[in-house]
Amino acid sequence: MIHVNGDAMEWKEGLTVREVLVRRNFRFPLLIITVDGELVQPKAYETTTIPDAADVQVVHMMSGG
């Protein structure tokens, strides 16, 4: 079990950054990631994986004026 932004969601084995974002449904463009207080860079999404236990954060930037 992993938590995203303070919810439980069932960890697998491998589970990626990428997988969590499709499963949990973020779509906006401007995303600050971590796990367990790592930011993670948008270009690593697909190969950073996550440990059970782990504590991800997912914040939607927004911009404007």
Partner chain sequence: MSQFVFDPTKVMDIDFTQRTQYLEGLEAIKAAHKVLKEIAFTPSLPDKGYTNRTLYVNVGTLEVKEKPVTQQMKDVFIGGRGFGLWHLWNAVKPTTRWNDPENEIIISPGPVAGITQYAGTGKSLVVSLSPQTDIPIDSNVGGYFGPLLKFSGFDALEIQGKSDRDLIVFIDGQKGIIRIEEAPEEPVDSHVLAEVLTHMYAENEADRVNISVVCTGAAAEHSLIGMLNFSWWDLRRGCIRLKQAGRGGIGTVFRNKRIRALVCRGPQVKGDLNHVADYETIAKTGVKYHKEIRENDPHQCMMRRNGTAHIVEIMDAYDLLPTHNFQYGSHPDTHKIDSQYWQSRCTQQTVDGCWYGCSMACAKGADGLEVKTGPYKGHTVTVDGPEYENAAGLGSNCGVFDPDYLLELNFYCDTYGICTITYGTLTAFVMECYQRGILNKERTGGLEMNWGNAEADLEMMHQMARGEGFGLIAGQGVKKMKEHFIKHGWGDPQLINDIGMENKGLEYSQYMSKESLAQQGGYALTNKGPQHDEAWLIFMDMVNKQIPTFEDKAEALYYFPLFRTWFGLNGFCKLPWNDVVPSDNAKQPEAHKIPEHVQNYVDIFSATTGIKIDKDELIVQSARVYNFQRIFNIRMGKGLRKDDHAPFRALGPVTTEEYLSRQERYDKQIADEMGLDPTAMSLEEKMAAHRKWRQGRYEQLTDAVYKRRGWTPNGVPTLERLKELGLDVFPEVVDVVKLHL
Given for the second form:
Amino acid sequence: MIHVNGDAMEWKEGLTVREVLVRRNFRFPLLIITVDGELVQPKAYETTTIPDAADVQVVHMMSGG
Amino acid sequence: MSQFVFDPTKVMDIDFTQRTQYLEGLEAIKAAHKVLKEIAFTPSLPDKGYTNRTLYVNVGTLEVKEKPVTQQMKDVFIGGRGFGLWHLWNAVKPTTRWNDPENEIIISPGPVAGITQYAGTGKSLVVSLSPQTDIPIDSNVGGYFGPLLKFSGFDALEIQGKSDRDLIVFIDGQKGIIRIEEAPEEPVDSHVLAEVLTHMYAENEADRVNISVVCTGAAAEHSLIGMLNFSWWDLRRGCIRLKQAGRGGIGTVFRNKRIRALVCRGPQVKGDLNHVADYETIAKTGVKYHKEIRENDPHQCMMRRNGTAHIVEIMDAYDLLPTHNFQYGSHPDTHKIDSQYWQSRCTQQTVDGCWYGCSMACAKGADGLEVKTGPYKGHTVTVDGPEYENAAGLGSNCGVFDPDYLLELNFYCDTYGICTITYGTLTAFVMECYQRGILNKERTGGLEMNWGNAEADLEMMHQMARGEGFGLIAGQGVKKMKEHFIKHGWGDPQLINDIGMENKGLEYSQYMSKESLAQQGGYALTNKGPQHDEAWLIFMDMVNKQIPTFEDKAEALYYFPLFRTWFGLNGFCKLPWNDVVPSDNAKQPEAHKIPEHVQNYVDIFSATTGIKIDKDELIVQSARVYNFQRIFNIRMGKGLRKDDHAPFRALGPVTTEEYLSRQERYDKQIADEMGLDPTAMSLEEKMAAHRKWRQGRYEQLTDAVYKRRGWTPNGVPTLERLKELGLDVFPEVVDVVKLHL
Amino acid sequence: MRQLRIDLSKCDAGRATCQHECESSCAEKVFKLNDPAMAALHIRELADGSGQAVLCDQCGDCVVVCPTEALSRNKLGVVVIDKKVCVGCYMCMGFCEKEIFERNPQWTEPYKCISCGICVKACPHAALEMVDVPQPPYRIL
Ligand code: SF4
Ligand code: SF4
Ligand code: SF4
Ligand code: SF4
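Given the form predicted on its own above, I would also like to look at the protein as it appears in the form predicted together with the partner chain.
Everything in the complex follows now, all chains and molecules, and the chain you saw is the first one.
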């Protein structure tokens, strides 16, 4: 079990940042993602795996008109 | 994939130089002009961003005079919206209404406006007493008018009075002439009028870029929701383009004064006309920003390809796209109007900035539109590629997912001179009333206002332009429609009030605030009414959960409205602040504020005016004007707590359908947040519990925000706050506050 | 389209046998500026001793982004700037991937290589040449 922006999400071995984005349907392009406080760069979304019990923050930058 | 990829091979093959022309009658139209007044003035260029003069024109008495811009005005109000509010304050009484001759329209570009090196620096701020809200409205608009006005010699244009015949006010900044002309034969609608006037007042082809026209259209005369178009000459397309000062009905005031158009002919623009204090800093900051756009925009928002429409599918994915009058947040047909479609429909091989130097270039244009209805049926026109607000407001919120109709609605809103956001929200309200039997075919005079019926929608707009039928009623806006429907006993008053999306008389813009408490405040705890340009906090609040407590939300509702007010004091556009971010932004403290861009703004202001500020002083500058505007509202009889209430549709589910569409979320809230057992409750009980809980939270938020802003629980700025901001030097301002303490 | 090319195996990159005549001649003769750093081409020496050239290949990207049509191709296909209509927005500077444009604090208009060939003549090692190549297609930027 991990937490994504405070909400619980099921964990599996090898879960990547990209999979979290897909599962939550987070399609917005301007994101700041940290896994246990460590920043993940956009190029590493596919390759960064998330450990169990991690705290994932997907901060969406502001948008809107 | 997280985002659509731009595919140049999919761009439709449309000739962007072809369209219907309207120049045939030009000579006759011109011959009918009669000069009512002509005076000479000495053109001057700004010094460190200011020309230090305001131009006052009374279209009733034909008085034309120059007024000095005082040091105090610059210190307290900076420029732009600040100047507009100050002039308006001095012009009106608490009893003045929009259609009184003393009401003014003030256009002011702000000290930074007119530099050409940074993106989004050509804005004009327009201020007037609104026919919809009876308080000041302010609108931030592109096009070349503001910069050209300043380069002619004026920091602001103040228009007062009421004419008994149709007029054009012409400011010639090359020759030093101001002329008021009677204009009896002018075409009415903007896409024709701006084209004709650009050709009429330009002395030759090369001069067209130096002309900007402010005008409106037929519907502004018969409704309260009129808007103003600001033009510029699009060199590559060889046509005029329009940007809109949309909200609050300023176009209605304009026509009520019988002004047909304002035309400014400025000097040829060069890189240093603003005579800034430190050109090097501005040049370096500009080049750095252009590079950032080149490198990052293609994989961030793709503003250069989509404009703001890039968030249509994003809003849909997050259940935030207003659908069927803000009932739902997504729709299966959204893909028909998403950015992938618009980037193939909009012309891509041209330059789409609404002022020089805008590398963000969001003013996309859709060329080659064949108009299917109305007076321009059969014409080929260029229309703005829909901004997000238009795609959502005219589109999903009314259930219109046919992109050609959407473009046509957008075209007619623009040329008829009505606000697309307002029109979208009021039509969505009409359609929901039709769906719920509050309206029917008889009451609408035959218009079948079903969701997605674009033809009926367009016919209602044509009626508005002709001043007839149900279009006349709709053109009064949501607030007056609610009163009308209730007075006629057409439906349950509470339902009508709950679903009519307005606050202070202004229609909501196109975001769903239901599930974001902070955004509920971002809409209704505003000065002019619910427009997202004060604060857009939905992601921060609802998706990121960055601002969990009332105090956190209040802090965001303190900072962002002030930060964004500042753009309007200076003539900046808001988009370049946050629709691209520097590559290393994520590593910065307070990354969500985009610190590097904030520093760019601080540097550009300092480099323009020679007055060194920092990011905290920036907020103080805004706070002066923001609080002044609040007090202005109070002076006009609004701006207290009672005026900051929101319709329930903005706070939560009004109807059972809405509740059921998000039942899981709502039931969970009943259990987790309210400590009740949803399984033991009927649907009605659950809805009642939500209403009570949500309204209670909104009141708590209001308390927290007022406190943070230095206001009393009734929403009045305190005397201490006035002192802190230096507004206590104006006795009249203090007097207004004292009455309410 | 006339394009300036360099053969880096011939270019001395300024080590001992040349004075960067290419840059000084460009700055002085073409732009009347007494500073080789202000030239429209740059030859830099890298740490490993090899050379790096910053040359305009007349790709035309800057033409695409210029809002005033101040930038256009002349008869030879060379991208030239019309200072009379330039508004000094520097979008060309920001969008040129090769970072060719120079700015002189005295002018608000930037300037760029005009493929005139003066540098070609000035180079003592004949490292530079003018070639005629097909014009690349217009890019959407
Ligand atoms: S191109 Fe010629 S002049 Fe220029 S640095 Fe190389 S060798 Fe020297
Ligand atoms: S200056 Fe840059 S963008 Fe312009 S043609 Fe040369 S290389 Fe291309
Ligand atoms: S600086 Fe001049 S040449 Fe360069 S893009 Fe701007 S207007 Fe065009
Ligand atoms: S071709 Fe002319 S303008 Fe270009 S770098 Fe050489 S000397 Fe300078």
